[in-house]
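In the form predicted on its own, a lone chain appears below as structure tokens.
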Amino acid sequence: MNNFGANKLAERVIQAELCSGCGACIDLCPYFRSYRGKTAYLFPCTREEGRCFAYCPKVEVDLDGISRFLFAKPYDGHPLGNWRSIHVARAGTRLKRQPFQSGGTVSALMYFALRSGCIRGAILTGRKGLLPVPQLVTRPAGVWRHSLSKYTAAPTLATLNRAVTAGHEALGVVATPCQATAVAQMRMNPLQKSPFQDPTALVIGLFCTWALDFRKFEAFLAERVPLQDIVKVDIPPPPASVLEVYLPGEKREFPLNEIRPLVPDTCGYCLDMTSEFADVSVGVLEGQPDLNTLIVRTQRGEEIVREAQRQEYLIIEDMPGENREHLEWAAGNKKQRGIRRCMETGRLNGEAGTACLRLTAEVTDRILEN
């Protein structure tokens, strides 16, 4: 893995507007800070290598190296990544009265994992107004305060970094695809620090086609609705093509073609729709917004899912073949778009420190041909 320091990260990611605001570089040192959805580089740094660069999901990401580390398999470019099983899921009968968005699978799994001791803390993202606010939650009931979707970039991993520095272990993390990639790179201990212990015990990845620039999104809504009255924001699965804003006693809808201009350019370089480097991945089931797609990827993810099901915190069923086929089609399309963007801009392979991704020609061709 090619690794450099903060100056190179600032040049190649932040100044190049590739930063996704994931927070992986924040609270490792005094040089990076997040403010209202943006990452700022405050002072030059003399270190030639740094965790900030090594963790970043937007520069020098070796997909094959991550895949071999997590799954003991080479990265083959499959639209959904590596997986053990795929299901339709929803929160179980023991959690009927809790507030959920969609099927509640993410909240159910995190609640169960905390309650059962599978994890000792959860890195979740709540919100203050529209602003995403990450937080460490150590009590199961705290999960319900963070159960709604945000749709804007959040520095979630800054809270993970703070928790690790404070000595917390066996953490659960709810992450978008870029955040899940950064967490995977953290777990690889890229600078070979000793002693080292994997800080995570469960990574739940979210499906994501794109996230919104918080500042642009806030300004967009401020012209159309009273921000202080917003209860919830939602983007239903296809065939719907709207963003829904819930106000007291009212729901407003905005066509997605008005929302897409608020997506930052960095999302166009992403290949991953389903958080391939998580333990389990969760999205809304197409056509049924009260259910989730659940992809189980690792042994520890499978063990937690099966136990949550056994204790009735989670209900899972087999996924219909047509749903899986369309999911693969959609995820494959995102891979192709991301590969083409990286190739067009010289950010696939190339000179050390300049590439978003490292990927073999064989896998690149396989993605583009599918």
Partner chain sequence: MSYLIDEGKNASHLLMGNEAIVRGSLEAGINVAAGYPGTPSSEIIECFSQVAKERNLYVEWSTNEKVAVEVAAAASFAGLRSLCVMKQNGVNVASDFLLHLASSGTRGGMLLVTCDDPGALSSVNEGESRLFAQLLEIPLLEPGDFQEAKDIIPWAFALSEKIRNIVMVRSVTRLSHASGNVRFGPLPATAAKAEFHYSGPLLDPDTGPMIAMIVAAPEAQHGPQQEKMKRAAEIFETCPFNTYTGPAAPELLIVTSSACSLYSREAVSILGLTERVGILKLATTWPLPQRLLKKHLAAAPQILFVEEVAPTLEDHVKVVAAEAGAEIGGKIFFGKKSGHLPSLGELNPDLVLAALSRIFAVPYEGAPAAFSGAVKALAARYAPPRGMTFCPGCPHRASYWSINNAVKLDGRGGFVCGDIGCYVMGTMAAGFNTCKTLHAMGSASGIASGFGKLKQFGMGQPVMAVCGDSTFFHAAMPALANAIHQRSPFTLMLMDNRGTAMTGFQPHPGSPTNVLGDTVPALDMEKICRAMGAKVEVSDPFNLEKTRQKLNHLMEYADGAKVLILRRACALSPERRGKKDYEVTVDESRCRGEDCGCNRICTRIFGCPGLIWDGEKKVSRIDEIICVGCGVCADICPAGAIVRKEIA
The other form holds:
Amino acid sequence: MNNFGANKLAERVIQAELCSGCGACIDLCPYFRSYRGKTAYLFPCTREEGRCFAYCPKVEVDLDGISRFLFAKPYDGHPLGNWRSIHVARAGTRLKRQPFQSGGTVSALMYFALRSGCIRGAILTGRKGLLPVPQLVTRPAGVWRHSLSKYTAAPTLATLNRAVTAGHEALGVVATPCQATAVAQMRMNPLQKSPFQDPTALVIGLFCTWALDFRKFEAFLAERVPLQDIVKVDIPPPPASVLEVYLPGEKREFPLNEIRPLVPDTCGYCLDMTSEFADVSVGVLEGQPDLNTLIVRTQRGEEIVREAQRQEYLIIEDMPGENREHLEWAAGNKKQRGIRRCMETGRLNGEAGTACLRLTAEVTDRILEN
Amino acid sequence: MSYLIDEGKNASHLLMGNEAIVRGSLEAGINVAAGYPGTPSSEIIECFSQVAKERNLYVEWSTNEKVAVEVAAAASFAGLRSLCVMKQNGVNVASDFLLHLASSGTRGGMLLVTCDDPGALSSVNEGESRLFAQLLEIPLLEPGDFQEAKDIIPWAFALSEKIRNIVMVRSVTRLSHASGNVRFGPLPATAAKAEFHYSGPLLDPDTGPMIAMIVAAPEAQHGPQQEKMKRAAEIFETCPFNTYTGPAAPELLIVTSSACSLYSREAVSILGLTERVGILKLATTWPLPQRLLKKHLAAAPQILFVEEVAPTLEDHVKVVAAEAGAEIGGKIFFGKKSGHLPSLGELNPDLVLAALSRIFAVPYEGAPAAFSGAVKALAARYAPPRGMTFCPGCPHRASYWSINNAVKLDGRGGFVCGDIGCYVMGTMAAGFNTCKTLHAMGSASGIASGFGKLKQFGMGQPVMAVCGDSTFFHAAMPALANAIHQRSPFTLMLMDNRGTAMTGFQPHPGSPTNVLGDTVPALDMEKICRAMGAKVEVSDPFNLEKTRQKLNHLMEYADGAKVLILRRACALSPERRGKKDYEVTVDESRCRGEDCGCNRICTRIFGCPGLIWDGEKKVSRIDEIICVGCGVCADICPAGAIVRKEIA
Amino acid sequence: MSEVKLAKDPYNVIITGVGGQGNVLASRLLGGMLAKKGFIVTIGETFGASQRGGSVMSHLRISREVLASPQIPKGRADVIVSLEPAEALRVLALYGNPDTILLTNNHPIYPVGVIKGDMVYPPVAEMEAAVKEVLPAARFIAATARALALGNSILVNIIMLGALGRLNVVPFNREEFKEAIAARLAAGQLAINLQAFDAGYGMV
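Complement to the form predicted on its own: the form predicted in complex with its partner chain:
Let us now look at the entire complex, which starts with that chain.
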């Protein structure tokens, strides 16, 4: 893959409406900034190469290169990516009951990692009103303020960039699949800066089928409920097919069919449901609202999970085969939808001049056959 | 004491054309002068104000040009001598009242002085005010040099009183802003008494009410108005300022006026054509003195018109020649239409030299071609062009920075309508190419008011407009009233830099003192906008982030017109000039230079002349001589490398 | 300083520089002195819309006989005094000839295009050498450095007037300058301006 500068990024991603608002290009420099869920390019930068482009998960990402860097294996198009083990998980007994979403696995792992010193800071996402607001958390107790799901894209990686610039090291990051891809690219030091040190010590990826466009979502809710009264928003796992909005003493439900038009176009090109480039990935367990699916992918992920289990911050069990099959089926579906969309619009291997995906024919065929 | 009221016998001073006009007015016993600032006219009101006490004048900077003419007209109606002054674009603004005034006529002598700007050296266009004399049906005089700029004024006042109508005197940049020796005449004693007589019969020029009633009775007023023009034409036949120099029967007659007569004289002299070319310099260019023209046209077989911008003389003199064709015979004409002179831009001796050299086939070379070729090559290499930009410490640069950021962050394709003032540079790189329309004073608000109503046709782009404090009073207020009344959701950014900065800090209705130095009520723009019904915010443009936040907030507020007042005095204003708030330095060890993470945003984008890019060290630095210490660049720097230290 | 006769009639002087450098004051001072002595003087001024930072140029026409136009014909400048080196070259290219006397300050003021990095302003020493190849008598003097030594960069215009006085081509002297500047400025500023004039006088 060729690296380019900010002008190309603006043209190929922002103007092409492929930007997911992940924040990878933000706070590295004064040119990109996030506002109300969208990434803006403020002034033209003339550099021919930039970290902004190199980190972006929506340019022509070299999936094979990332896979070789993280797992020492080629990218083969498996629905769940590379993994060491897959579990059913939930927060352990050492933790008092907190307002977790689902099984509390993400919060439990981050809490443990901070407490044990595996990481020295965590990039988490809280919210102000409906707007997701990423933050650097350095005290374990701070984790709980960020434990609820957000359903709109957040510029989480802007906060990671800021923390790195400020000299923070050994950071934990909770990332969506596109963000996990961006973090993996950051870790590869694409501009060959020297000295360079991997700023992360733990990347927890979240499962994601799509995220909502914040501005559209806010406008949608503003027409239906008093925005300032919203306590919590939730999408319970299938078979439920609704978005729940909790107001004081009241719960409102909106069918997902009404919500789907608020999903930005860019999610339709995504191949990754399970954050394949994270250290561990966490999602809901179908039909079990109190449990999580946990995919352990890297050695450092495995070490932290094992230690968290040993110290009773995390309870893990093997995943029943039928659950795994269903997970693979769902993730494979997303891959197929994404790759078809790329092919239809000429975005696979750059047929339309700009690619958001480059894959060998062999891998493409494998994904489509799965 | 100002030299403008030097009463010494045979006194002579080096005067700007504008000063000569003022001295001429003083010698004519002027009482009232009003105007609106605009280059190259602004010095006239300023000079009047300097001698207002000694000469018992009433002088004002009016809210706009139309008001200026109205104020001056009142003095004329009351029997005083008055003058209103503006640049060419101002005549457009004043033209509505002028059309009515020309039909009611005037009493005390009244002049409309316009200073045109051929070549648009400091204007958005090179609009031509001479054509207004035809439209208004009033006499037009054009002085040809500095002495004449003074001498023609008393003559013009007398003419105005003879025909009982306003007389237009037109200058151009090269007279108004150039200087030459002027011999003074005596100053009259001043003992004017103003009274408006209105009890006589309607249409009585001395005692009746002053009422323009063309529609009701065209023959009653338009007829007499045309008679006035005939009288003026007759007087013009013997006007002492129409001069001819040259042989009795020249091979070529140059017909010219204004500064062009100086270029013509110089070109004829340089080419040694004084025995072959005659120059008819006209001061009375509308209506034309037909008999005088006929006499000179008859004497020459070839005619060259030397004038700037529109071919006004050329067109009208050709009509005279055609009408007299049987008497004077056919002529060969040169000028703009023949392609001998350009039809745009200002003229100079070289253009006239080129035209004459072509007509007479006399070769001319200013400097040896080898020399100028060599120096031009050096200049191309060593003298990079000097583009326009905001001054160091200018609040507009900071304002546009925040506006650009707010528009980009908003991300809905919003845009800004531009207006007239230093902030026109919002259309250029200096203002980050923020403004996307630019027309007349106050037009940004009117256009934005219209854009704001296009939502019903699917337009979702947020609309903004800028205007300066002086422009606000001049022409933006009616547009804002319209937008508020029509609930047009646009955001007006009122860039209040405390004065009419572009033309030199003339006061406006928001200023606490007037041109005479009197303390006067300063109209509060914030209260006005609120009272009009707009949602109003105020911000200091030097606080970049606050300004950006407020603007983003206002852009999202969809209901009706909003005003963001960006208040910070101009860097050249008396209150800020020469005062540094901060000592600004660059910490070279922190400067990211061209690296990924900055790429010289301070010098490459922000572009304040006080910052320099050191190409050798690859760091930015402060130009100590240029920097005025506003400290804004410290907030631009992403690395904290620009450090500002408050000066106690 | 003995009384000088005009080498030509009209004698054409251009004073140029960048807005804010005091170019207009210099030309008015000079024109005023000459008019007072009975010369027929025309000053034509060109400055852009911006109050500062643009190219500024004053044309002085000095004559015993005629009122010359406010614009000097191309190639006919007898003297060019410049407060900024690039402006000197720009004006020389249009109005200079092989006999033109060129006197310029050597301190650059960078155009915004140079600051932004779109254009290059080569070192002044290089420019000076190149100019002297076509105009050997051209003079580059360190007026800004001298003005800063005197305490204020704004004195450059007066230093350049002093240097012009030393060249003995335009008929004015220190006494006339003193009278002219005294009439324009507050009394407290007279001494420093005379010092600047003398400093310039000593620099050529």
